[in-house]
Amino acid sequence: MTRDRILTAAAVGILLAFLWFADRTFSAYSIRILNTIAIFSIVAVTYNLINGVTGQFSLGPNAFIAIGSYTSALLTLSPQEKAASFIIDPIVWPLSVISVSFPVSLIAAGVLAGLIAFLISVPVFRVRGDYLAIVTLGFGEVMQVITNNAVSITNGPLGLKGLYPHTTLWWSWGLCIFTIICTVRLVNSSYGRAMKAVREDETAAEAMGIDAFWTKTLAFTFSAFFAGVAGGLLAHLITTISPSLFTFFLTFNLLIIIVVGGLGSTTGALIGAVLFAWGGEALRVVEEPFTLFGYDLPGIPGMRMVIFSAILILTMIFARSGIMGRREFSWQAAIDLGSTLLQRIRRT
């Protein structure tokens, strides 16, 4: 074994005894913030391939997410279940005596998420830039429309409730080790090549022989099997979906966690997703009252948005191509920044 993966082995394994401390003794907020940190780098990462790596303006993760929370949570619940749910009108068949594994349900999320994409992909690709990011939008809000108005399907605006809480640190980690695992995998691969090729000149790609139609529909298969898989994972950690948590600012959330992070960097994807997932949950604080210096302070309603705001366009100002710009984490420069701050260090 190389060096780089003894040590990304080792920190796979420092990981792993983390999570196993935090199932022991965290908090059930604490573990929660740590399962949105997982899933919300799942579908981070496989959205930066699409959006960053390929160069292709997507605006429609939120439809694959629906349709992979609906598609895992329907699967797993009981024929009993959905009948207690379903008081508008009842369930429609095979749905309605189906009941499966979460693991099963997870698969068929992201397959089914997957297959959508693709057959998609044929409209989709067939306009570019702005116009891409219209089509999208749209598909996104048609979803939006089917899971209000399918409501022998998804229940409409009641939604699903009563859903058994499958989503562990064990669950949501591995599932975002694996996607990490793919996509740099696939990133690094002959594939991965072709997509940046495609991001930086579609038409001299296709004359160096690079099937640009194909090359886009990979990246856009790819990270919608991946949200589909990341929706069944939400659905069963927050236990209740409806049409109202899938709408086009969880896909905002998503465009400025890869936006910050640094488009086209798989690092700056994770970054991203968790200072958003952390950072968030963390600024909380300034809307309860506190004492600073001293003096006691009121807890200010959404004070904690303003300051992320704030945060956001600081880090716009001063890294414009995001914190890791097209850079990605290497063993190499951390060791080389690490002897450089001991250097540092001993001429203080």
The other form holds:
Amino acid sequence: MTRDRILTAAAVGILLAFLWFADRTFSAYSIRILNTIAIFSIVAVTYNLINGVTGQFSLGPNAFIAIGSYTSALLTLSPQEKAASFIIDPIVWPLSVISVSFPVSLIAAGVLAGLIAFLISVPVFRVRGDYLAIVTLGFGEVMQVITNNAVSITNGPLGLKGLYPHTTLWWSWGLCIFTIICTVRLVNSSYGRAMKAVREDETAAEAMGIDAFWTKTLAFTFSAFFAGVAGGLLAHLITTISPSLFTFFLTFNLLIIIVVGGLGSTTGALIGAVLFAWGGEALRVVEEPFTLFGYDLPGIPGMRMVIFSAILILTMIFARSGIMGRREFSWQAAIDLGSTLLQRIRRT
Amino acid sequence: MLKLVSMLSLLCLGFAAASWASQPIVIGAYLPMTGGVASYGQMAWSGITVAKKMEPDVLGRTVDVRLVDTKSDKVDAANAVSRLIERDKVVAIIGEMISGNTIAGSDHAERSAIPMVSPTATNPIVTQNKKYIFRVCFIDPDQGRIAAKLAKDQLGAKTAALIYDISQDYCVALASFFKNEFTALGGKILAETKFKTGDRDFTPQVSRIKSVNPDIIYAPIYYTECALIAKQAREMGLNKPILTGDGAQAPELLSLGGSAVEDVYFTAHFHKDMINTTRGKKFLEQYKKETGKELDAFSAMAADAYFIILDAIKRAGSDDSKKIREALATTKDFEGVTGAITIKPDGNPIKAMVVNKVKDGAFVYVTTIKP
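Having seen the form predicted on its own, I'd like the form predicted together with its partner chain now, please.
In what comes next, the whole complex appears, and the chain from above leads the way.
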């Protein structure tokens, strides 16, 4: 136990040292990719909590990311910027004068997303089955229509722009580490075990005295809170948001991340997020014109997506439960793996 | 082994020599080649390709255009611009086709002081408070305003009804700009009906419009819905003229709408019959020859973005991004494919708008309105 703690602390230390190094020497392009990885990790890890660990099929993270993005963006924008951007209808009163610091806006983003998730979950979790998927899918569409048409709050289809790029490596990765710690602690607590019990058999879980309703609500609200925070980070990374950013495609991508990583595994969600955010950029190479064995091949836009689909299909055929399955990373497993490898090398 | 090494080093030398021989001027293009609006990106890229064949060099150096796909997505658009600037060291950037992605991409270009020219991002916010961001198209408020003027003055409408797609930013924006201008001109909006992308039955909206009996129907929407609405309106006996925007002008409108879309008016960027510059005529011919297709608005606009950057490099006399920016900002009466372009200090062009209509199953050019 102590050994694992020391190793974890060392790993976090190495990661921080790497971030410090990256922050000073990496190009803005690489830093942007690192930030994207962190943000996708936050959403994927917490989305996995409701979909994988609790086994409730939610299709709503795009809505909660949207709520978080808009809340945080509207709170950090300066009154002058808002006045200049809102050209269809002027912005409503309290928002037109408010301007708070970035951390406060992130907390507000998470709290609002969590609160709305809580309000949704109360009616939805009274019934069992696929209703959560239907309601969250519908809620995502409702958010689209609201963000497009509540012009005096969201600036409608024109979106918000001119956000200050607050999202640095420290913010994104700091919150990412915080999210992972919170999620892992929650999954390993009695609440986490209750969530797993609900996933396996809701009736049996209730017979054992678990309040399935509150367990599901907790997972859903927790997940929405962090999706909201990630939304705030995302808005301040790309510095502009508009309704089209938060379509169902966003949820779809997240679903791919957690399914490829392994539904129910936090480690898997992390691996999936890294593969998705970093892989997407790394694979740009295949879309550029390049020379292979003396042949000039023209770049084919969309090749990345073809390779991604191929990976997805291969995962579905050869590793049906994703890269990690339901397994988690542990230091013991890593050490065991290392020593077997060493022995094999010695033998040969 | 030695042989292999020497061969390899020779190979490396060969590559190095090749790259020394010609130092091309690198321009970046970030376009939606896949995803939701892939067709825009593909049309634009074919336009840029033909334009590059027509004017392949500047300042005695060849021009190299690097294409990066944005997947029609904001996060990818921002990544694409970072990549073009940091990896490909581009001196100027063409893109994106739609406003949301252009805003996402423009932030990094502005910070890195690399000029960017968008072919068709019409959202007014794109160039607002940005020194390095330009475009060669008119903006949504202008399109809405001119549509209102057209309806009021030329089509003689006193009352109008709106029908638009609430899930499309472009549609909502145009509708609201039209509404403001039309009311300001003394007109009256009798009904405002809405629908969502993917809807196929417009009976409730059409019957509502029919009950208020407006002089004109303003429908700033995309071609599929426009054709369906025109059809259903004519079937229900609503025969008022329909006015729409540039998003509806696609060949599919004619095949879907048939005789119902006769006399539908458009405010648009471009019609091939309006071409009156030498460069435009030459480009029209070359485009036909290279691709075998009729020239469309997106290809023409993208070609203009390319030509205007080349012109700026020529006038700047250098490939320094800051100088290119200065030259772009002082572009005056540049003979582009889609007409004379003058760039205002805010990065937007002064450009005439085209009015087209459907007649005998084809798009015909009606008039040009100066802003």
